[in-house]
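We begin with a single chain expressed as structure tokens, specifically the form predicted alone.
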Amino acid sequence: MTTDVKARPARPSEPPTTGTGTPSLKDRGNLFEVAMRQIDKAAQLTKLDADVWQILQQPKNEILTNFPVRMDDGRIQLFKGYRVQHNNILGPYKGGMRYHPEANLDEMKALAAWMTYKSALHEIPFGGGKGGIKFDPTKHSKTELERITRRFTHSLGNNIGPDWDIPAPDVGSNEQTMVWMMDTYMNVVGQNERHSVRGVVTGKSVNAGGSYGRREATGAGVMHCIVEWAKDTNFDLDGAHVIIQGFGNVGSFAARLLSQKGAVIVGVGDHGGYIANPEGLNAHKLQEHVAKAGTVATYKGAAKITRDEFFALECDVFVPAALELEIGVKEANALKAKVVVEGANGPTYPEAEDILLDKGVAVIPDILCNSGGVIVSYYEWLQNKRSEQWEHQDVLDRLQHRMTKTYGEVRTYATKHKCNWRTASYAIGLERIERCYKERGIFP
């Protein structure tokens, strides 16, 4: 195997915006190219074997399926589904199922690749995968969502499985989605194997074989990284001002857990708008409101602000927990935070990260801090394999141990190699994957 790696040229990636100042999803640029630019830096740093790098630059499998579903009114609608399987050298493909009208192949390729390195970073025996359906789930009834999910699962067939490819919830999907997928797969494999394949998906409800702690896992992982950063910098979280973009599962639980540490949530935004309260927002009440109203924008306990005003708020901690590529050059210049903790996948453009680092803003990357979900998904998968049910606190303790352990490894690597934390995180993952390829070789 050769040892030289050629870097890709940098490309401009400032996001175009809509009339409201929110970046247009379809115009944000090619997410897969952004992902590869990030990973290139680590490949250069580690002097990654060029043959291994060639393998990792494209997914192993890209599955597209167009499937018909009968709507409540009797008409037939055709849906496009995706499943990208990036790499499985370390274990079964693992990754979420995204239900979103702007879902596309390049997005899935990027998210699947990130999952590969996220699992490798945390030494979880999983590979990387990602999938979903290109549609707006909010425009469909629960019965239609069930039929769409079941038909999609059936179309995927044996492209998923508890020892091959394991889906999980993502944007637009949830516990119920996973239960439907599991039940459909159970009915496909046959009666005598039904209960041995519960691990075909993770993120299920506890009643259906899910794990305690999975619901809050990603937000808890974000919180643990913030706590470790505060220890490293001698920063007191009690009274610290926090702003959070995105208030779904990740953002809402991060807000609740940080509030328990004494932090004050002074600004929150989502797809519906942005709100702020310098005295602090009640994370529990806001989470309850969003569960009913679907957005933070109509919450009565805060003032409405613009997106630009949100990014300019005085704060100590910023948690982007919405969609990818939300932080461009404009947002990076406006931010006043001491640390950016990426609860979302790929929320920061490379140029924007350079600006933040130059300003002295710490950036804790997504593959480190938002990985609580895949860690507890691994625990759920183990419980299913062993026909066990772990105690809630046991799961949370295991999660904290693994998050703090990996955080320390990244800190040590970044210090030793004088690189930023994102590059350090990818480098650790790449080195583990490279060692595995060199030991196993290429068949035949």
Given for the second form:
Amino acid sequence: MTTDVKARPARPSEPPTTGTGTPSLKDRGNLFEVAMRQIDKAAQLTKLDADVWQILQQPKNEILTNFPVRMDDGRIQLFKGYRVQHNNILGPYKGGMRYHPEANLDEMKALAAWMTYKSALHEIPFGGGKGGIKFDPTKHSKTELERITRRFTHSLGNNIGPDWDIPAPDVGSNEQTMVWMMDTYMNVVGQNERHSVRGVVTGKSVNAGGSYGRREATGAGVMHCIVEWAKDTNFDLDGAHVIIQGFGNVGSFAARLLSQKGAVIVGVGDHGGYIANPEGLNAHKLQEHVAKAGTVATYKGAAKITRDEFFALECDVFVPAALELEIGVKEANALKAKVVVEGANGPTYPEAEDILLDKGVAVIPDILCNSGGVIVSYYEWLQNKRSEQWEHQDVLDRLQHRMTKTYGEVRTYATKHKCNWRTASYAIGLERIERCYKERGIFP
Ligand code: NAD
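Please show me the structure of the same protein in the form predicted together with nicotinamide-adenine-dinucleotide (NAD), now that we have looked at it in the form predicted alone.
Okay, now the whole complex, with that chain kicking things off.
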């Protein structure tokens, strides 16, 4: 158990900005507190049992490890790694590994809790976890990244495992990271078990035991939610204007898949800057550019704009797909979109969400719409357990079915209980968890 929790700063109503116009994460308030405020509304609506609520308000385990790694120049550098295990009543802990210089314990606690409710909402037999390393992966060579990842995996030891806690990629980590984690874990179990523990991580490359469709899964889930919202509101996606913040795994695939539906991507932004083109950006070419240049900011087929100009762009759909707490009061007031579809985890301050809802902007919450990743991770884990490889289309069809089913359940719940979609999504998850606790009780 550890405590690197700093005194809680005053709760900001909008993200403060640095000179580059990009808010620093450490100045954005306590993410765990934001998460608890959101979930508390659903706990009140469902009249959640006080004992269950007490259990859910803190993670079960908070693991912090400082581990040494040899750098390319021969020096040793110490890294700080985290793994927070929020809850496992419904199944093994599950959640991403974030590599980011501003990673911190409260962020991990919030992200781990969101995973618990996300899996419960979609009826995936997983609990919630999150972890990562506090460092900037862009500042290290591939060989250093490999050693950092392997040493971190080794430090976590039996705190991860295919039936205990199953990491996946998140911001700053990717398929390669997962393959190194899997290989390290496989090599420390007995040789007879080696192949039966492939499911220790998901989001692996297909070559190394991953699932077809995992790469684009989260973006695909976002797209399915937008398609459902368009059906509900009689809105034609063909020609609709879309802006996307973050052009990594989630943002880039959301852009490509929405373009295939006829939507026009008129603005994007990432850590390097923001660009716009009212005629539309070619998502495929932009993804190729980012793979080489590392940012959208240097893409030739668009004009450079500021962060403030990005949030004020004329558009129908906004997909935040970067980091948390990017939409404050200022951004909410500026946004012209009809719907905000949270590809990122926790991108919206509660105060900003109130403004959006008052303006009549629909908000499709993160735990509903960015769950494509964990859903296909579940399929990957099942395939690993059964030594199967499902066909690509089969995976995509199952994903679409589950996303649209849950979307419909949230719509029905929100209508019945006259609440917003975020509260409805948490409430469905909380009720499932509560039922399980009621039946199982507390051991001993
Ligand atoms: P990624 O590392 O692939 O991409 C992150 C993107 O955000 C990059 O384009 C980066 O430049 C941009 N970014 C970083 N800092 C920024 C800043 N200050 N301002 C603007 N842009 C910034 O990560 P990802 O996997 O695409 O994850 C993005 C979000 O989606 C995160 O909130 C993550 O937790 C969430 N998410 C990811 C998955 C998944 O399967 N990868 C699943 C569910 C939720």
